[in-house]
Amino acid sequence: MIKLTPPMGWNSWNTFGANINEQLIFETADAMVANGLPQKGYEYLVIDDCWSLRERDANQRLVADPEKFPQGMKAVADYVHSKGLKFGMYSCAGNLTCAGYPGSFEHEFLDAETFAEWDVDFLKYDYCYHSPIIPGKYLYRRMGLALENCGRDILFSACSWGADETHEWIKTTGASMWRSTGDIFDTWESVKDLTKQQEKLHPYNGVGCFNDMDMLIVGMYGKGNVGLKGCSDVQYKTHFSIWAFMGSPLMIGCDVRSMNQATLDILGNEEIIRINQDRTCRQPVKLVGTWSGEDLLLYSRQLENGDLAIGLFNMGDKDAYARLNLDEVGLPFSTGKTLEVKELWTGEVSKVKNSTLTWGLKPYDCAVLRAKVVDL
C-alpha cells in the first residue's frame, strides 16, 4: 500500500491492553461514528495484542480466541466495515508477540493470507521475541513482501521501536508507517522524552513511510493499560499538537465511548489535523529562536500552498516567552515581507512586526500558527 498522508485511527492497546473482546470493538466502532471521528480523518480501528489463542491450529493458522471473539475475526471486520471504517489487527516478527501469543516468524505468508481472508486493512507488526541472529530489516521485508502478495491492500505498520537503526532501512520493507520509539505512557515525562528523541529522525519521515511517534494518550487521564499518572488537558493539547506537527500518524488511544468534550475538541481540531495531513509532508525545521532554553521548542514547516506552520511548544513547568527572528524561516527584513499568523487553538489572527515573532506560553502550553506570507 502507498499511503500519501499519515494514517489516522484508533488502537486498543493504550487503554485496554489484553482486555479486548468483540463487544468492545463493536461499541468502539459505534462510538467513533457517533462522535464524528471518521469525518475528521480517523478511519482505522485496530485491535492490538492478545486477540488470539496461545497456539496455532493443526494447519498452523492463527485462531481468534473464541471467548473474546465468538463470531470470529471476519465478522468483526464486517461490522467495522459496515460503519464505514477500516479494520486493523496485530502480529509480531518474533516467535511470540509481546504478550506471549503466537507471532508470525516463519509464518509470514500464511498469516498475510489469513489476514486478507478476514478482510483486514491494517497490520501493526511488533518486534518482541524476534530471532537474535536475523537482523530486523530482513524480518520486516519478509512480512512486507507477504502483505504485498496476499491479494488485499493492507497497510503495513512496522513497530520495531527504532531498534537496529530502523530509520536506515525501513523504506526497503514496504511499510507505510514505522515506530521510532519505545512505548508511550500517559505521563508528561513520556511525551517530553518521545518528543526530544525525534530531532535526529526528522529527515526520515515523509510521504509513503511515516515516522510513528506512538499512539496518542489524549483523554486517558491516568486510566487504562498505560494510564500511570495521566496529564492535564493543556498537556494533552500540546502532545496532540506536537504529534500532528511532526507528521506522525494519529492513532487515538483513549476509550472513545466515554470521551469528554475537551478530548473531542483536542482530537477534532480540523486546522491542526490539516497541518498533519498536508500532502507535501515536508520535514519540520527546529529553530534556534532567541533565549529559548532547552524546554522551549520552536519549529517551522513549509506547507503545500506556500503557507508556513510554526509550532511553539513549552515543555517546562514555568511561563515561557518565544522569540523568533523571521530570518530563520526565510523572511529577512530585506524581503519586504512578513507573516500574518492564525493561532489554530484560539483563532487569534495577528501580523508579525519588526521581523520578530514573539509569543507568551503558560507551562506545558503551545501555540500552533498557520502563517501566510504578506507585504510589510
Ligand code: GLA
The other form holds:
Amino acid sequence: MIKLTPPMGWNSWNTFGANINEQLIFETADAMVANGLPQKGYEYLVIDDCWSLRERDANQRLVADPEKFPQGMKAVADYVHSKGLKFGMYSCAGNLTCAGYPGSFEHEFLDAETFAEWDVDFLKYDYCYHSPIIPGKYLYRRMGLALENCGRDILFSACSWGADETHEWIKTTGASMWRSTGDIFDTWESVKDLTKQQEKLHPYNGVGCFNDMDMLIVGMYGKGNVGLKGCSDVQYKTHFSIWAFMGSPLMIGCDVRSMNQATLDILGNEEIIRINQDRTCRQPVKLVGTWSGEDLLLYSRQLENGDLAIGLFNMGDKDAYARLNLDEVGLPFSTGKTLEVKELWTGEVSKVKNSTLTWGLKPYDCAVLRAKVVDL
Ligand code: GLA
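Would you mind giving the form predicted together with this ligand, to go alongside the form predicted on its own above?
Every chain and every other molecule in the complex is listed next, the one we just looked at coming first.
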C-alpha cells in the first residue's frame, strides 16, 4: 500500500481508551458523515487498543471481545464501509499490547490474515512488551511483510514512538506512517513538547511514509482518556496548524458525536488541510527571523504550485511579534520579487513590503500564510 499524502481520520484512544464498543463505533461513523468529515479528507475510522479478549482462541486467532463487539469485527468493518469510510484496527509488536491484551509477536502472519478477513484497511502497530533481544526494525519488517502478503491493501501505521532510532529504519518496513513522538496528552505543555521532539525529525518526513506526531487533541477540553487540563480554542487552533503544517497525519481524537462549532471550524479548515495534503510533502524549514520572542516558532514550506506556506506559531503566554527577512525563504530584494500572503484563519490578504514580513501574535496564537511569489 502506498499512501501519497498524510492519512486522515479518527482514532478511539484519546477520548475513549478502553471504553470502546460497537455502538460507539457505529455512532462515530454516523457522526463523521453527518459532520461532513469525509469531504474534508478524514477517511479512516480506527479502533485502538482494548478491543479483544485477553486470550487467543484454540487456533491462536485473536478474538474480539463479545461484550464490546457482539457481532464481531467483520460486522463493524461492514458498517464503517457502508458509510463510505475505511476501517482501522490496532495490534502490537510485543507479546502484549500496551494495555495488556494479546500482541502479535510470533503471530504476525496469522494476525495479518485475520485482519484481512475482517476487511480491515489500516493497522496501527504499537511497541509495548517487545522482545529485548530482537531489534525493533526486525519486528516491524515482519508485520510489514505479513501485511503486504495478506491479500488486502492494509495501511501500516507504525507506533514505536521514535524509539530505537525509528527514523533510520522505518522506511524499510512498509510503514506508511510512523509515530515520531511519545504519547500526546490534552495539555498545552504536551503540544509544545511534541512540537519540539519533532524538530530534528523533519528531514525524515516525506511522500509515502509520514512522521506521525500522534492523534489530535482538538475539541477534547480535558475530557476523556488522555484529557488532563485541556486547552483553549486558540491553543487547539495552533496545535492543529502545527500538525498540518509539519505534514503529520491528522487523526481526530475527540468525541465527534458532540463537537462544538469551534472544534468543527478548526478541524474543517480546508486551506490548512490543503497545506497538510500538499502532494510534494516537502520538508518544513525552521526560520530564524530577526526578532522573535523566545517561544515563537517560524517555519516555511514549499508547496506544489510554487506557493510557500509560512507558519508563525506563538507557543508562549505573551504577545509576540515576528519579523522575517524574505532572504530566508529564497526571495532577497535582488530577485525583484516579493510575497502576497493570505492568512488562512482570517482570510486577510496583504503584500510583503521591503522584503520583511512582520506579524503580531496574541498568546498561543498562530498565523498560517499561503504566500504567492509576485513582482515587487
Ligand atoms: C501506546 C500508544 C498510544 C495508544 C496506547 C494504547 O501508548 O502510543 O497511542 O495506542 O498505547 O494502549
